[in-house]
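Listed next as structure tokens is one chain, alone, in the form predicted on its own.
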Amino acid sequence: MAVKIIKSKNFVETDFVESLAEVPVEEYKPWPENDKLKIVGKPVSRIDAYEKVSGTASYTTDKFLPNMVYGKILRSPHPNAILKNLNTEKAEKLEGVLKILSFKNCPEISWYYDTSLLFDKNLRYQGDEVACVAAISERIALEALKLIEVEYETLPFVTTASEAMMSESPKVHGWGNILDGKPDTYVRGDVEKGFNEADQIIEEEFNTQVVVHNPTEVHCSLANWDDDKLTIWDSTQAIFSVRDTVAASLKIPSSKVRVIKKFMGGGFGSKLEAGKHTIMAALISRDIGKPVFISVDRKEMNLAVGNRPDSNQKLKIGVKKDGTITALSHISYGSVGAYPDSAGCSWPLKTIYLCPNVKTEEYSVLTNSGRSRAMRAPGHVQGTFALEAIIDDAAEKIGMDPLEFRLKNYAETDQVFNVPYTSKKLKDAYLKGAEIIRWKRRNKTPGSQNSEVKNGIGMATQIWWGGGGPPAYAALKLNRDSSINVFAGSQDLGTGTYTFIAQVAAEVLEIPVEKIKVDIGDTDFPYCPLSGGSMTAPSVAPAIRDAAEQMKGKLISAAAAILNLPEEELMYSQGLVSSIKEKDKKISITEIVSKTRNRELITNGAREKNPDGYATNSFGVQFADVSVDTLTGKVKVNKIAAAYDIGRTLNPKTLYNQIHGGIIQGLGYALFEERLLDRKTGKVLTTNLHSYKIPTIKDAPEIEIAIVSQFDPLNSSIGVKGVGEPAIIPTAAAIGNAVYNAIGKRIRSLPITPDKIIKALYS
């Protein structure tokens, strides 16, 4: 394979990253529309479905090794404290305890951009790590935690971003509470000039809450050493990131670390990095010479492994009477917890609607609470809720239909980077979604129905990246029985990665999916990027195609030698290589393999580079139909219509699975979910799934999905864009706008709970 090295820029959750990547020089003709393909785009059942439903799928929580011991972590009960004294003598004497790791005997390992240590005497939130006990059983480890004697010096703390921004507030870190000491700003055009040109100016303030990932499978790691080599089984979205972080922390070559993850029960962004528990398991395992398994419990999931930050957003929009947006302003702040992260949420405002004059100012504020982490479309869910509300309010102010207003301000190009999109079919999505929901039946005057239960319809727009890119690699091995093994260092989060990989390989080689075995989730396999930012399919699928196309080329070359014919006179079809001129001269894959000296054929594929001078984004819209009981304040979501431009659909079954899941998770964000802190004690009040409310199947609405795109002709040879993030982004905003349409009162904070409805209606 002819290759070249390029610098690749990719968007990963919250950051643009640049890396060197090896990409193929040969360009493949993009596939036609799905109806002309045989396997890709068809509703193929998950190839890993039997393993999951039968209970034979091996999750990290299921892994067991001989002589395995169990680790449990002692965590700070205080939001801000200094660890004055730690006495582990009683715990060490408990029969079955093998090791206790703490700041007293742990190497000084910097953590998370050097802002903390693996064990830090400065404990900055309830849940910060104090010690880790390893014992022959989990029960004994938990008993030992109770025997550890700890003396804390409690300190003043801050729990909200507004408090933390005050000059006299306690400092979470010595350098202050605002990340970088200043806001992150963006300016386009002249905002003041734009507001002066407006006929109407609307200013509003919105608030969104902290929510927790809470995937089904908790965070867990199993570490085991074999001489100087370390193997880690980890519930992670990023096997290579875990490998490299562990290697750097332990100061060993990354070639000495192997990370394995076959199946996982969700992550939503919280598992995009190595956890402290992973490093602890590796350290203790090395010290005691036994495998060490550490799993956090549900309370720890709600304290210490990440959350979506809250937001306070002040938006201002200027519009003309004809509906033209003249200016947009966005000032926001959000609490990112005890360690640095981003609370930025202005990207939708910068990009979705045509506007020459934009200014944003965003503060990421540290508080004495658990650190935020990337969570399914970080920033976009918060920002879209506020933006889409003020867009509706601006349309109402000038007497224009909200859908018409959005179409009036449709942006054809990326306004931040000033480049065209590789594809954009948002207009088609608007029209299709409006048709499904029957948009024209919405209340022309919000809240005008004369009934106790009022109905309303609302909409919201979505933009995301999701174009993927290099580096991403894959290997194909053709066996003597003509079956195929595919190896790729990607991860399946439950989204169907195993299946689409098999489909792409089967499409190229024109063989049944059943003849393809997919092996992923292992750093011994070719490198693939982390599974976040909706970039798995767009990154990995083209690499699979490249490897499969090369395999097809190898088969043609081998057949040419066997049949004694020039390669250019041969064609490949349905697992056979045959002469174009002499139809009786043909040979199957099985025959080719049996007649060659090679017992197997191997190819290595790579993902091609993204096109220069373009932005790749996904687009979509959701329409919500809701009922609001004005006596109880309860909101019922009756139906969501979702229309998306996500390039090519690789598999409609798994695509719809993702969109359904995203919508239901978005519904939880809109109506139920909220991490609650006691402002007097700084402690989390919602530490389990009884007090932290998530949607159940009873809350799930009717969902109707329309995909308006066939493929993205420029982004890659596959033409697929990711859908994991787009599925959740507009849900809360659409529900919020529908609630307003029903009751005529704007709820400007999430979640939209009954008490807020009642207060808005009757106060």
Given for the second form:
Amino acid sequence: MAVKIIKSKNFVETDFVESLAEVPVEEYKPWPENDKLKIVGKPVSRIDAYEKVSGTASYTTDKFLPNMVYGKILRSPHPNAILKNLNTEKAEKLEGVLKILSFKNCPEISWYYDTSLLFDKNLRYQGDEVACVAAISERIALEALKLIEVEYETLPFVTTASEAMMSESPKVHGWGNILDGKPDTYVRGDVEKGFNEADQIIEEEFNTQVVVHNPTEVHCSLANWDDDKLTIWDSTQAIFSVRDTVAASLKIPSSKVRVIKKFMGGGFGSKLEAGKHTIMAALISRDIGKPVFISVDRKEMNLAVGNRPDSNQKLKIGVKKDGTITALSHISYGSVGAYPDSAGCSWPLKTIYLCPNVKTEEYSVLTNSGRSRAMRAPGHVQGTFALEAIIDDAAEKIGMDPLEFRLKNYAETDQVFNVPYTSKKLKDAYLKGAEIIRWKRRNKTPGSQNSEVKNGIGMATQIWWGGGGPPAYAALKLNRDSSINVFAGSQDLGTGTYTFIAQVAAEVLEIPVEKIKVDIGDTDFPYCPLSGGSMTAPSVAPAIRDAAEQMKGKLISAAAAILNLPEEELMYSQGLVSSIKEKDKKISITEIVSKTRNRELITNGAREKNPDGYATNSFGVQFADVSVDTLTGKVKVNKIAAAYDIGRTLNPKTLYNQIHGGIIQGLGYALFEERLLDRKTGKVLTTNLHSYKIPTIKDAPEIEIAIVSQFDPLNSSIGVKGVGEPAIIPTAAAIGNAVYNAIGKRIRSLPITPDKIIKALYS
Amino acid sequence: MNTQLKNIKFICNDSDVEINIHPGTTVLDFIRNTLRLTGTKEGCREGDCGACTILIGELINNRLIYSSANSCLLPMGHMNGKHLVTIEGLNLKKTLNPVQQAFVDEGGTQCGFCTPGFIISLTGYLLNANNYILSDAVNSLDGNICRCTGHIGIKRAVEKILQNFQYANNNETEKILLLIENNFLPEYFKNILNRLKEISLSLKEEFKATEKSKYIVSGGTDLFVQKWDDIINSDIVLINKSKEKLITEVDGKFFIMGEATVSDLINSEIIKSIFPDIKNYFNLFGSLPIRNRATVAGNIVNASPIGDITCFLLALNATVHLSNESLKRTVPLKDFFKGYKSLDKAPDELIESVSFEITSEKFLFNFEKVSRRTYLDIASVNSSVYLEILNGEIKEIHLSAGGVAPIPLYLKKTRNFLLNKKPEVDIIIDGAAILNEEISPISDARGSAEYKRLLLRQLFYAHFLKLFPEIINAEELL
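Please could you give me the other form, the form predicted in complex with the partner chain, since above is the form predicted on its own?
Starting with the chain above, the whole complex follows.
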């Protein structure tokens, strides 16, 4: 099939990324509604479930190679220090220690956008890497860490964005603490004019906490060299970016690096970048000629591999009596930690509600703490909590129902790029969600229930990208036993990538899912994007369809040759190629394959380009029903109703998993999770899962989900939008609004803990 | 380093194992690194995620009893004569078992890393419960954290399993046979009872303390979180459960052996008969695998200012029975704590048992606890109260509070004030004022001092609101 190379611009996590992509010239007609499909849209069980429930699934942390040795990392105990001296003599003498890597013997490898090195003498947060020991066992490596003598010169430090902004504060790097020296600013219309036109102006301030991804499997890598070829098994969401970072760091061609990941225990954004430990494993392995496995422990997980930045947000909204929003402004400050990242959170405010006059200023501020990384819907989770609270407050101020207020300010088009959406069914989602939660039950006067335990209902909206796009490729191989192998360099984080790939191929070829074997998570396979930004399914599924459609074409072509009939006269259906004219002239895949002898049929598919002049976004709403014990301040979430426009449902079973999981992470963000940092010492207090609280099965509420979309007709021939991130975005905001509805007091900072509730009620 | 090797015999899944090993080696390290059974995962190494959950089968009075435990906190020494079950030991030859199949069908697994732990825990429930109740089955998973599914698919899987399989019987042997018959367990479970009996005949004597002994390990649920890397380099003593009765009553006097676990306490018929709500109190304590291992003595000697068991026992005005080689003595629990993490106990003394007396048949009791996350969390503040009422007046009261001082507090002044008064709103408000003077909370990760004061007042009120709903109402109090 004819292809061409285009410049493709896709939204990845927090930014547009432009890349050259090979796309098919001709595009397929979108599939019809799911009820007309046979396999896609059905609740197919995970094809990799057997391995997971039987314990045979081999994760990176389970890999074992003969002669494998173990690495452990020594980290700075200080929030800001200079490494004056390092003495590894005693550690080297410990029996079983094979290599100690540090600034003394490691080549200078640039890190954090050239602001630091793999081993840097400037240690800018508690957890910055000092040295790495490789030994014959993990225990000996840990013992050796204790024997390394380090001389630190401790320096003054700064732990919060507000402190860091002060001119007299210590500078995390030589330059100022505000990234780029200024906020990221956006202006639409004239906010002053907009506020002047308003009947009511509401100004509020919100704070959100730092939270940590804490996937169940820790970050880990196993590196092994054969001659000049390096293989890395890595718990990663992005095999190709790990490959490229490793190749660049070691100054070797990327063709010499192969990165493999079959199973992984979650990532949530923290595993989108190559880790320093991965480079260390590769370097030491090359040096000592043995496979090196390095994993971080749970404490390091909570110090050094990323987090969702905190936020301080000042919002201002102008509304008319009739409910029209006239102006919105937003100033946010977020601490990105010790190295550059983005802490912006204005996007939802720029786009969700119709508003001609908008101004936002996003400050990303450096502090002496662990650097932030993309975490499930970066920015949107923080921004939505504040936005959806002030929207409720504005509705209350003018005496309007919060749902009606949102419908009144419904945006039909994308206001930032001034283009239409490929599809938007948020209105349907609002109405469906309200019906499920029985919105009319809510307290007309917040806090008015006359009981010790008070119930409340609240809602919140979400917007995200998740349209995906090229480049994404896949190869199909038809085997002699008529089964199919799919090869694609995508990753399954537990999200269901394996399963939907099999479903799409099976749908096109009209054969059972069991006939499809999916091979992903290997850089030797055709390129697919990293698994983040809710773009795996919308990017990869169309490439699978293309490859499968081409396979159908090849089967027809082969059948034409075998049956001596013109291709135009043949049609493909359920594993059979048959003549349109003469019904008895037909041949099955199995027969075609046997006739082709050893020649397997192979096709390559590509994701088509996104339509020009459109924005693709997912939309959704969550309604929360909560109870608040006014005596003890305990909040119980009884039910979440979630209604979404996410285009086509590929598999309701895996889709619901994703939504459930996002909601519970959102619940943790709303009520429990918080990285606490002692401002006096600059040290993290919550370095384990004992102090860092993830929701348990007992905290999980009832969840009811409604998908209001059939498929997106314009984004791709599959019409699926991603859901991983949309699922978490509105939860904390909906719970916050429900708590307000229950007790009549607004908790403006997250998490909403019992202490904040009883202080609000009794202080 | 590592001098103290011990010979340990046990069954791992279907295989007999005999090994010389440091008894403080964690079971997790042994099964993953030595046996290379990697279905058991390491998630946190501190008993907070449940990815490493395994089952222990042990002979108790000639019965084979299984319980779940976190293998990261479990010393190999405790496996002597036991049956260790990992996820690999639950796999059938040809098909998935019904628990595994339900997890597949109902979306109970996503990234899959936590899944073996969940399946182990649930199988432990099926082996343990005398009759299957959905909420109990779900609660048995409170020590397993899933970061992907939101637990909803897992709950549905549990529901489906119980819909398809119901059973009520307290005979372990019959239960095991039935679980084998229904494919929940592989065939080899049939012979475990006899195999364990055989092993028990050849077991070497128990480990004894020597002057070199650095750690005394009972349940190990806190020690192994703090000191696992040192334990393995030290000489240790393991305390094994005695075969005698762990909880007894004689004429209103109750004795709890030091090595009784929190689960033993919750499941004790004797305790249940006097504290019908005991399960509700201590379902707020850790998680099931922790409750299965954490001991009463451990909770006391840990000397945490917010120990839940200590808080409970303080309000029963309990007595601690100590012993060493030569001496036995008793100390009232309220006098046992000398200062932060400091006890009236010599290093060689062990808590043999704890006792308390209940003289009135109509006593009232309540336990309250608030933490950031309701379950599987350390309290910000906890409090217990014991009350006897005569002619509408408080004839006896014991009140305790945790998290509001360097030690678990017995609230003496508040007690004295309330004694012989009527439980009425004004009295309780005045009592709260005295309570406020009696405590000295500090600000920490679990809350500010100001908050803890406010919270204890709320819990103090909650006691009376719960115990005297006819006399006291919230609006008047607040």
